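Here you get one chain, nothing else, as structure tokens; it is the form predicted alone.
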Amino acid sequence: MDTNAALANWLEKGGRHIGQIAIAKKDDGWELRHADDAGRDDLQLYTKTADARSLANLDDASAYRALKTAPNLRHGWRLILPDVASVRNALDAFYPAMLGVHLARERGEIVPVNLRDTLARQTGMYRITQKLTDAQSQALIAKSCRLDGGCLKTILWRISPELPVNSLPAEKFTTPGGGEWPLLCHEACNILVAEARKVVKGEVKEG
């Protein structure tokens, strides 16, 4: 099943949320809006798939969103699209690769990569991240990956085979059900690796 077909099947079964976005069927197609904006009738209207990229790029303060899965998607808009293919393209702009990652996991094609393995591959200026201690790892993950202000993804990886991440609540590792399309993290992102470098170099506080 391709991504468009999988998304159409999910929507047909009642799927209506992904990250901070609520999806609703309308007479003229599909509507996407910030989930916090439910019930508002003063939202700015957008009608092009390409609008999703500009909507995803800035937060409410017009600051650039380097991490698209951060819980700071801007408010105040509604995006009307004609069909599922357009919805799929828009969601790929809001949450790059997240549709495909979930489907790949369902097919058994996603293997989580432990943090130690990710850091072991770093070279050049990031090689120093291999010196990150277990305690530093736990503190950094708690700060950077938390749901409130960090990242909305569900973490699938561990620090090492013997050491799970225990510095975040259980909900951070639980795949959402019902009508929500999960955002999955199967490997530490570049932003976390960059922060790990700062911690090892003593440029930021761990707490």
The other form holds:
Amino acid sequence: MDTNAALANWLEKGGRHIGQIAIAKKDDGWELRHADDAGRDDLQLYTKTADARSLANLDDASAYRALKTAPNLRHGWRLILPDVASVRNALDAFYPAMLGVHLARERGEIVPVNLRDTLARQTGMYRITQKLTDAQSQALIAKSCRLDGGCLKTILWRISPELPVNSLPAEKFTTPGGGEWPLLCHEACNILVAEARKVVKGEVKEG
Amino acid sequence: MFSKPDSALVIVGHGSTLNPDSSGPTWEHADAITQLGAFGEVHCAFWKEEPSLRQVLHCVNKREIYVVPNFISEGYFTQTVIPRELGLNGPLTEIAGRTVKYCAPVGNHSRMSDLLLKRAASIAPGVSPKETSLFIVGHGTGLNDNSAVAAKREVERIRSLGLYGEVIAAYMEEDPLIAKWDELSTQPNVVVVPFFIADGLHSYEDIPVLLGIASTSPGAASATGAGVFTQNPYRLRGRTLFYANSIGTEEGFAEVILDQVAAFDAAAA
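Switch from the form predicted alone to the form predicted in complex with its partner chain and give that structure.
Expanding to the full complex; the earlier chain stays at the top.
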């Protein structure tokens, strides 16, 4: 089943939440808005899939959101889209790769990559991240990936086969229930790798 | 008309964790190619943004996937980072029942010279090319960075046409430095075209300071209304200077991306 069909299925079964976005069925199609904006009637209306990219790019203070799964999606908008294909494109902009990664996981195609393997693969300026200690890893992940202020994805990987991430609460490693579309992290992102480099080089205070 | 309804296209850009405009042109070229209906699916992937190179193949439904790097030159990213992150072992890689075809980067394309000339002419309308020094600015230095080689190649091609009074390659971080543009050039008019993919950190925030047309980094283009490109010409150091957007924002890049796919097929035939 391709991504559009899978999304249509999910919506048909009543799926209405992904990350900070609430989806609603309307007479003229589908409406997306920030879940915090439920009940507001003063939202700015957008109608194009392309609007999703600009809405996703900046937070409420107009600061750049390099990490689209950070819990700082801007408020104050609603996006009306005519069909599931448009919703798919918009969600790909709000939460890049998150539709595809979840479906790939359901097909059994996702093999989580442990942090040590991710760091071992690095070359050039990021090769130095291989020196990150286990303790530094735990502290860095606790700071960068935390649900409150860091990232909304569910971590699927470990630091190494014998060492799980134990510096964040259990909810960080379990997918949300209630029919919510999960945001999954099957491998540490480059933002974390770049932060690891700063830690190893002593450019940021650990923890 | 180019048509591959059973194939997917993945355009790979660098992206940025600092500048919100870095990935913009890559998305715009993807949108243009989607509008053309040239591929069954069109995706973007980035080194520094999402979808990442580690995620993108999971998002593709088609079995045949063309990957085109939206990079100015062959080098560290096209030869090391992209193949490593995507799991490629050459131009043609089978990954879990899918075929990934790795094409040449856009900056290698012979049409780059035409696009640079088009950009240079459009930024300085009515100005005599014969009385103009044209600068093509690359990054220079860095890991296995061939951007300087690519800029020199374009300068030689354009110089051989004899259209401009002089054509000069200059760099941000190695000699000849773009900061010395007035010493490097002799013509009364100076046109500067950044040989970069996006109006991101380098072309929008760094080079204007090096040129002397901004005293401090103006901040991201999308946040400041692209002011640095709207105040041409600049009159300083006894010259008239025109500063252009990065070449990668040129609309013609979408066609160049399609050309790189066609070139892959032609080479494989």
